[in-house]
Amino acid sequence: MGRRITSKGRFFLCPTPIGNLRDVTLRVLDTLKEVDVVAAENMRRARFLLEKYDIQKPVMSYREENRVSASKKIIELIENGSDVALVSDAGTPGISDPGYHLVLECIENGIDVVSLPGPNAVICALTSSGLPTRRFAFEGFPPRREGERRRWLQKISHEERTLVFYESPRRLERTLVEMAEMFGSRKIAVGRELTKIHEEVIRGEITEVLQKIEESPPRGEIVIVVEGAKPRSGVSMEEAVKEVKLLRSQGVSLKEAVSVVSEKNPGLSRNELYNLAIKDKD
């Protein structure tokens, strides 16, 4: 596990498989064998992995619901010289899970934090999506409440980097409908059950993928990868609204006018332009 810098123990972030148990690294297995305690977001899954590789270590619970009390116990263990490993429900700890808070507490208490490389659903989905990987933004889970989610999607609709999201299969269809409204016509890839037997990646325009999802609703863990927005044109939104207003004065319908102006000015949000044009009309 490397040289110990202080008399304190160390804290290890140990990525675990997101599906296929053979994806665990040799270094993670060595670390799990050598630490004193394993803290787990899902104790059942953690024990299953340890048993699979004949590792016998005490396992304690560390999840969102008990992270405050569990953090105190873990910090105390490390302060007294014990090495502690953290494993998430699946994948790399600290990504959209409570491990982030424990990392901060360890740093604040002068504890050595060691992050091991390993499985991660975001990278797995991104690299298999066929969308640009040079620059991307991971946005986690979209908000659950519809109004909040729509405002959030509107806010990031101008992001030019490839976007990556987690989503529940129960909310996937509704989220894709709203993405189509807020993002317009973009390529996406929806990955489910990555690295597992029933792994599937559905690619295409948002509306095309949505149709496939409606026909065969997916189950399991979901990752959505979305093409970034096209670079904004030199036309401001205010100028675009004026163009729409001019077309309206010539007898063109609002919907058609917005379509013409947005297609002429790549990068402008069609949805935002439509809403502003309605307000200007009123």
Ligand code: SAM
Given for the second form:
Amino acid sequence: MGRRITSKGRFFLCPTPIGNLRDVTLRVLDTLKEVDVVAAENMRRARFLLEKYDIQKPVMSYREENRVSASKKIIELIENGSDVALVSDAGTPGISDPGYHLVLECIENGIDVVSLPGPNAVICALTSSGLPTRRFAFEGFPPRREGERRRWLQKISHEERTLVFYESPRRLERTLVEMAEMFGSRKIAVGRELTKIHEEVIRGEITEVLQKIEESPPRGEIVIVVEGAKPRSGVSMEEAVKEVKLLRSQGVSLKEAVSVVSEKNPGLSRNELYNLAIKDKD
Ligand code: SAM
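Moving from the form predicted on its own to the form predicted in complex with the named molecule:
Up next: the whole complex, starting with the chain shown before.
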């Protein structure tokens, strides 16, 4: 399992399948065989995986509800020389689950944290989306309260990187309606039940995907991938107004001039440009 730096035990983050049980890596299986204790967000699922690969290991619970007391126990075990592996409900521990807090506790206590690569719903959805993967921002689950969610959508609507979210199937339609409202026309991909029998990726403009979803509401687990905002124009509003003025001095109508300048600079608001240019007519 690699070099040990201190006499303490070590802490291993072990990704587990997000659907297809064969997606567990050989190294994760080796690690689960070798550690002293497996800490699990979902003990039933962890035991199922261990049984499937014939691994007998003590399993303890580490989940949001008991994370303070459980992390004390885990740190104590590691301080006393035991190796501990953390497995989340599914996927990579630490991504949208309580794993992050335990990692922090380990670091603060001078414990080696070894992160093994493996299944993760974000990467699986992003790479099959057909949307740019060079830069992306993972936003976790959208806030559930309407006001909070709308403010949050508004805030991220200018993000130019590809956006990735988790969402429950019950809230998918509502979230997409609000996204269409605030983001305008953008490409999205909804990854559903990835790596499982009913795996599918629904791609298209937000409204097209919404239509498909209304026709047959999706069930199961979901990741939404959204095209980022168009890059903001490098031209300031002041410069754009000057350009409109120049065109007007050459005999072009106000409406036409605004149209030409805003088409050249897709990040600028056409309405704002029109309102400023109309004031600047003389
Ligand atoms: N730690 C996990 C990971 O690495 O992917 C994610 C944990 S998060 C609490 C669970 C969410 O991940 C689900 O609600 C769903 O949005 C997404 N998810 C997990 N498995 C999935 C799958 N097979 N297909 C699509 N989305 C999935």
